[in-house]
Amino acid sequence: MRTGISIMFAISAALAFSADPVTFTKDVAPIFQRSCQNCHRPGSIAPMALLNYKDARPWARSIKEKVVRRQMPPWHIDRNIGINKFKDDPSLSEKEIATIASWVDQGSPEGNPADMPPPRQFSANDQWHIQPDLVVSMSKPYKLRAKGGDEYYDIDIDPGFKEDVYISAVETKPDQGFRVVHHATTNLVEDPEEDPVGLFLNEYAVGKNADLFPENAGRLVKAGSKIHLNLHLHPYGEETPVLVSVGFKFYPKGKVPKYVTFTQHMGDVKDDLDLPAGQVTRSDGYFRLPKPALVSAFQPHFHARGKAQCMEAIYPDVNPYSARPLPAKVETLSCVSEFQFGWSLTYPYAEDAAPLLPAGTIIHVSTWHDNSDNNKNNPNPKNWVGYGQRTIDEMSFAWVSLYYLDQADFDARVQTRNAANMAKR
């Protein structure tokens, strides 16, 4: 409510203090190209294009009502609570959404066709959320039946390495059959006697977008390495041909980063998950970090009834010998409080907001499941739910992506941000 509320206030100003109409070819076309057309364009996910004024204006209404409520762009963090610094940021400003909301309520204007900026061109690199130096796919569509349980494939795929590289990023994501994919998973398999199922690498979840490794920090992939994919599909009523692809992006050749960052679920809750018929349910899972971290990434992980989750910080006592200890602090890192079904995103933080934690803070993760009928995803809220890997059972976790420091490195970057943080001031 705080949210909307703040944005409201924003639209009510800008009109005050704006006597210039709000045209869509000078002040609306520019933010759709920005924060909009990556999927609101032919050929891409969104179901329908806003690269003119002719494809916009029958969905003005709407537009509004999504960039209003901050249900689009897709980024659903909690900007009240935590840190709301981050890499790739595609949500818009609240002028951005006073703009949008001012040019429907003049009756959406087309404006001077000569304000129209040049239209955006787009490659093929541009249906990914990074830019890839290799996308390794699938060899042929796997064909997924029209009706019946879930279903899991697993495929290797050979990328050609040909000497040890290490990626900045990684993606992975359905070229087709975006619908019916329920997760992808990909790990690296090094040896397939050994260990024929291979290290996690990255999971794509309905919706996801890139995992972006932080400065300094990457992961290696030894040469010839195969990619493992393990699919994860849900029938919805027709045949459908489903390939999936990964795309990464390297660090220059010769270039070894410092840090072995990697990705891994947090506070898991399995046999614990109760979600009576009817009700939301709040559920907490907790981990707590060996050494001394720095967490670069953040994405809730539920299914069809994912309501809301938060991932806070319980840091170690200073003394808990002392006769008067004091209490544990709490500091809340981040919250998506409106989780939107479709969208498992994550969320990279910015380099000097990404979280420093010492050793021995539990990281606390709740979740908020709601299994009733006000849920419009709900697939029966006549039903009891609990844990499981279909796509009608519910999980409740966190992909948190780290990396460890040593006790020298990270009382040092906390000496650094700490300075950092006073000269702001």
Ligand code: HEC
Given for the second form:
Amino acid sequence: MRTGISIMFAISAALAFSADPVTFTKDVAPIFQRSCQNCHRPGSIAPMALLNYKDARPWARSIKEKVVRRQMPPWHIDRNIGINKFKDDPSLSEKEIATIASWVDQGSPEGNPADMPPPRQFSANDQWHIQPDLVVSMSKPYKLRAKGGDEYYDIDIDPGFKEDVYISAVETKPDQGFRVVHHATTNLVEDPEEDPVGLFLNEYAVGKNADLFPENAGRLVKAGSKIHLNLHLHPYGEETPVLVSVGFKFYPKGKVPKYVTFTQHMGDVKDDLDLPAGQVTRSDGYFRLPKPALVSAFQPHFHARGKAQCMEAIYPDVNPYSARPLPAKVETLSCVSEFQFGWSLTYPYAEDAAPLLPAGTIIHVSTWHDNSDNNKNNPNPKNWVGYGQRTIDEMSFAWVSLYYLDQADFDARVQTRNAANMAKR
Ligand code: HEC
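Next block, the form predicted in complex with heme C, ref. the form predicted alone:
All chains and molecules follow, beginning with the one already shown.
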């Protein structure tokens, strides 16, 4: 692991020169307040609280390991390759990581209690990654039985939209029973007679954050649409009530965004997915963009054997009929190199970094599964695994959010982007 090693060097170098003792109250608590406590507090999703010194002290070693390896806070995009500018990037800076590591190396001292910042206040909305304008929930919890195989539960909920609305962000999350919710997909059903399945809206899988659409781009929800929820549930040993909610952020009333955005699978490998027992296997899938596009987010999807995924763009040939054609230009857009099972995060690109891709670009998705016993999440390293819906089967694709552009708009944006890049040099 290259990153880990270089971080360790940076940390030991920083340590050798730091004279000031690092304390919990002065240096570490402010980082925890901003980056950890929303999950690490009673009633939220993490197994232990990190609100004060007493909470944190017993976890010091583990905290150092998790932050140095960038497993906490969860954000597993590979920083060494591809695009590295995202919206709402929660990850720690190198300096914050060094501070936490030094604190642990110095014996995790508490410091002066007077240095402790006032406690962070949380509201019900802090459970969300967005500040929703509207939250729509199932009317009552579904009771999942204690034991047995996976179960699917389908239900329509009515958001009560009397007129068409454009949403700028959407997030689906379990309010009750998050442990048993393997994933939840939401579809917009505009007309139950005509199209009972509806249009894919978004997906929640364990650890998922919100879908944020780019500036001037929204998802259209027509008046009267219902939201169809499909829950994929995995019994956990005790009867569990499950309640799922969908939170929306809207464009201001009357504002129609210029682009209508959507999220779809790319690079699926289905029947060919062939994962022999005891080894790491790579599989490759492709999707050709029919029109120029702006790609706004990337989210790898696999199950417990997921190890890594990269998305690259294979550009159309510039001059394919030349006697000496050049090789196609290939660019890695993003990789998640150390996927952590349980964290199906979406990575929304910053506005000025979101890939602008010409018509005919092939999105190439490479996925690595670890079906060996090195993978501690592997339910059974002795079994061959292939494609399937169940938690114990595997999948291999990327969720990609995008919208299409007309050629003139695309050309203009490429020019603006190039000019901005030139100016930065
Ligand atoms: C988005 C929610 C979230 C954030 C933010 C977050 N954590 Fe976690 N953390 C979890 C969950 C859930 C687990 C248990 C599952 C796992 O390990 O992935 C966990 C596990 C851990 C563990 C391992 C506990 C064990 O059982 O060994 C440590 C240590 C930890 N977190 C520290 C931190 C620190 C330090 C931060 C901030 C720098 C942080 N976390 C930010 C949700 C979060």
